[in-house]
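As structure tokens, one chain now follows by itself in the form predicted alone.
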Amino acid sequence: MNLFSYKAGKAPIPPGGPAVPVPTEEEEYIARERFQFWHRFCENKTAVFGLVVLAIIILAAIFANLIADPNLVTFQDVYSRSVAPFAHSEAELERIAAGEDVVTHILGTDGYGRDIFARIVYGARSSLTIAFATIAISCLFGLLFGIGAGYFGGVLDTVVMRIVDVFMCLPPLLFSLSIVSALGNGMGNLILAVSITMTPFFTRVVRATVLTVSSMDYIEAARANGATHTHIILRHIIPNCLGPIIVEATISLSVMIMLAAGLSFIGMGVLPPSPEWGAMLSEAREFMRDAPWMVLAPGLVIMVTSLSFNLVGDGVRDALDPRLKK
């Protein structure tokens, strides 16, 4: 094999056979980095545990139709209100005695007779949709504003960062609440409010990374060779910003879950009767002394989901940290 055929990514054509593709040095480097990242991540047992729990929650949300009956989400049975887990009301016991099939409420029912387990499973769709949609929007605009401020600098940097400083002085929950109050209730407005609240945090992270990358020698070499701003940003700046963005995104997902649940708790999020974990907590407040399972079930799900996102975020941060590479 000669040197030129290796750089082209192809081996010499053997007699009587086609060329065998050979990975380039860049492809081998990317594959090696991915393997090392996954190996370092798997060494963190708590991060792997968080990833497994998140996978279970996401799969439950995707296959909710196979786990729980969708009719139980909004069906109100006035004769089966505040039923304890794995228990039955008097009306259900009579139907059982008559030979009828009765649904077993694994986590009990709420004050309207709705099945809590079904509402938690389908509520995962709302909560995770809000979390992932807000993280995508925040990352996108944070990337745009951060690159613009860090790479071009000057007046644009000053204006963007002063706006970011003003927004970051406001408490996230209060800022989101004011936006939802102005726009109105609903999942779309909730996603927009949380996205606006979290965008300044991503902007600051991206700008700090861009300032570091822009001072590297290979950026100056690219400029000296006549590379355009678009080429430098797409080829060098953005790939080097992905690591900090991924770390910030995974850690911020728990914050977004809590923000969405908090806004829904005070009635400024998802509209009823659509299930959402924060709204379920709000509806269960008046029953928490007589029926504590109404509060414990959605509260534990919110806590476990947020904790899992934090564990995964810490694992990703440690796996991407170059100081931990051996």
Given for the second form:
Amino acid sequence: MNLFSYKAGKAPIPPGGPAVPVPTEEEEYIARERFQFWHRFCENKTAVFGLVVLAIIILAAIFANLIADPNLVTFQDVYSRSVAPFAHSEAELERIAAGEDVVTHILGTDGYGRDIFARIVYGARSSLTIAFATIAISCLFGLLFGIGAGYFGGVLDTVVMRIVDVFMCLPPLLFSLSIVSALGNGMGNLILAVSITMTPFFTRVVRATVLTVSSMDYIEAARANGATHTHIILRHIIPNCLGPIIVEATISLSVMIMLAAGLSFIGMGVLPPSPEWGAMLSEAREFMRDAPWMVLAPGLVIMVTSLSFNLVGDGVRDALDPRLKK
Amino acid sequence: MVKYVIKRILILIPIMLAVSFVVFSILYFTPADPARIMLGASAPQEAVDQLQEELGLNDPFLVQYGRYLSGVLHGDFGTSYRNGQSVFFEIFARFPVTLTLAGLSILVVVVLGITLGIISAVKQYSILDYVLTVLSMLAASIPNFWLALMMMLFFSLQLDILPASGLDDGWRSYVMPVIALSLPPMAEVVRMTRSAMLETIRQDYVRTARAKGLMERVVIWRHALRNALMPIITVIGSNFGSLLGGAVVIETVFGLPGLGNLVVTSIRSKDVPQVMAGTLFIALIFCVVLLIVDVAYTFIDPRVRTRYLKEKKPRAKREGKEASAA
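Okay, that was the form predicted alone. Show me the form predicted together with the partner chain next.
Once more the chain from above appears, this time first in line as the rest of the complex follows.
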């Protein structure tokens, strides 16, 4: 089904092809809702701006190999350390004089002579992978526990929520930090650690939403019709809970970016040679006095990414529930 | 009222026990070899094995946890693997630094955040409101460690008016860490205060207060703000967690001898008892703040107060209310 366009009641008939089934009333309703959601989202200029920026970042991450040479990411040019943006080192000037092709470092090089632009572009891959993977994992488990607690209630609810309470007593970064320290550094472990940290938050959001949805009349009606728990959860609870969860997930993506960058910054995340924005900042600290561009670029990228996630998240929230809009 | 506060304090004990269990089980998997750390790399394997046996590191997990717990209850938080001293000395020396840092930051967050939020709401759609909204959107997306680095670059390296690290300059050492730590949560508080105030300002009782000729200042601070405070306090409480986590990073950046710095350096040197104690104390601060927030609800909102004072209400009814509130 096309997300972004809506034609009421008109089923396109492909010439000569098999007849496309006319959408049922329910499908039509869903399509209309989606269209209205998209329409409301587009009215919000800042949200659209965030989405555009985000799209650029995601595309840059996907097509990183077309934008920057992968060899530059870890290649340490000992003759071109701490080269300012757009400048060339003496060694490079000599090579230019000799008629060779030399890469222009548009964001300069770091203290080890690596091209900062290439590292930032490839760093987007790890940062976005971490952010989306952790969100996917913690949303999944949050849904599982949240629905278990909110829908079935009783002892399960008490047990799950008490455990959540305990986990929420640890500041997120500290909690991730201790998990990474136990598991060891590396991207996989970082994703695992941040996912474990975020799951209680999602469990809470899901449970609260499930509680409101479960008290609705249509759940009662479904149960009276003899629907099984699985049917009610899959067909009624989850679709009606998705809104708040999507909003929470989008806004949390920026938290994830920060958390992962913060952990890598203190040396407890992605291991040094692979490019990661937080780790780049950390490495740049000792050269900060003479080479401020090294700390400028990665930090700005983290900020812009997290800002666009925030803008999109706010836009999604306003579009899903126009009453909240101020 | 007093009874409720005491009850909340008593609940803290099982929660802290559970937190200690969680942290202990995570750190149990840390691939550290304490006997080897204590004896040095050149010690014979037999001596290492013997010490390992003496330390009880070969015992089952629950036995080790039980021993740790009974130690804690006797005031013994364990012995540092590194220097053989009780970890409590180190904690005791560093606790005030973190407390000062977090305390000052939360003070800035509360005072400035709420004030700016009110200004923004009262002068809605003015240039000031617009500037504050954009700035708080930006500030909420700045990674605090990057902000710290940028400030260091400007105030320490360029202007040389604030110390870049350490605690040797009295209050001036705290200026940059407090700004770096408080700005992102402050932005959240400004945004929350603005939207909560906009909602209450349109209520009938605010119009009544204005109609009976109260000064605008009284209307805003006593009638509107008091009713808007609940969501604001929730945001402050939940942001305190990220503030404490941020303190871990900020202390590392500025080289402040606080608990967070202790945890990070201890993780690097695999000093598990020290990590354990540091993490527990940060969690304790967080739990106490959450408790204060919960008690603050009852002070601010008489509706919450009566709910807890009249405990004789049938339980099912109360839970139903909570569910619909969520």
